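A single chain, nothing else alongside it, follows as structure tokens in the form predicted on its own.
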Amino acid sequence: MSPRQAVALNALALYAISAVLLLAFYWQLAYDELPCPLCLLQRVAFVALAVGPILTIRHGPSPHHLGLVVIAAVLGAVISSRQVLLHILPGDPGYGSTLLGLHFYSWAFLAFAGALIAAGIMLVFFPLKVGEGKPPATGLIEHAAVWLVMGLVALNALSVLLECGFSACPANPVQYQLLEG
């Protein structure tokens, strides 16, 4: 795989991560479902998942960038599986609403597992040597992917500040702490 193809593939990954963050943010606002602390940690893991592709777009492909993806995906899978296990008992309604029959934390686990598999495939079938990946010229599509993720990170950070204020987030949030009263 050429460095240009790797950058294009990483831009596509950033758009996929942006879609996940955008859907979660939209659901929060449109359906007035504030994310719980574990949900917020899953969003942080998705943001961490974006670090590897951003570095690849900026500096060219490197196995180190895929290593960061693996670490973020494992952490995200652990966090989301923790929430799945909290609600696994029969009769437990789970936390929040569902999308296509699964709760968002179940979808998150599947997404993190998919990211792990994708990173593994890249490492096995398209190996890169350190220093081999010179940064190719990037265009509007790649820069837009990076800025989209960064914008969503800023909006989600503002949302968390409004939801939790300057203290610990409530376990079952029902209102924005900084907007109450």
Second form
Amino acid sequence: MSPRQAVALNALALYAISAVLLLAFYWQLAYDELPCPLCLLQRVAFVALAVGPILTIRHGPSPHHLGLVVIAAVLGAVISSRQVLLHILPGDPGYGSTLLGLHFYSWAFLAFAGALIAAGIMLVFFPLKVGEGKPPATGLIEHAAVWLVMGLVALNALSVLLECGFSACPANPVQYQLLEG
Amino acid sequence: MEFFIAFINFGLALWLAWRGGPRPAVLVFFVGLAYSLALYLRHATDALPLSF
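Requested next: the structure of the form predicted in complex with the partner chain (the form predicted on its own having been shown above).
The complete assembly is shown below, putting the previous chain first.
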């Protein structure tokens, strides 16, 4: 895989992460479903997942960047699987609404597992030697992907500040603490 | 506030990955990872260390 193709693939990964964060935001605002602490941690793990692709776009492909993706994906998979297990007993309605029959934390687990598999495939079938990666030329599509993710991180930081205020986040949030005074 | 710090931490890691060098970005990434693990222990259950 050429560095140019690797950069394009990583930009695609950033758009996928942005799509996940945008969908979560849409559900939060449109259906007034405030994210729980574990839901917020899964969003944090999705943001952590973006560090590797941005490093690849900026500094060229490297197995080190895929290592960061693996670590972030394991973190996210641990958090989302914990939430799946919390609601796995028969009769438990789960937390929040569903999308195509699965709760969002189940989708999150599948997404993190997919990121792990994708990183594994990249490392096995498209190996890169350390130092081979050079900063490739990037265009508008790659820059837009990076700034989209960064903008969504800023919006998430603002949203969680409104939701939790300056104290610890409640386990089942029902209102924006900072807006309620 | 605790999750605000987590988002700002990884936001800084993204910024450093884009504008700074890989080394500071990776350093901030691992700081965020440790902080997120602490948050996980805090919120995953009430029977783990850091839970209250």
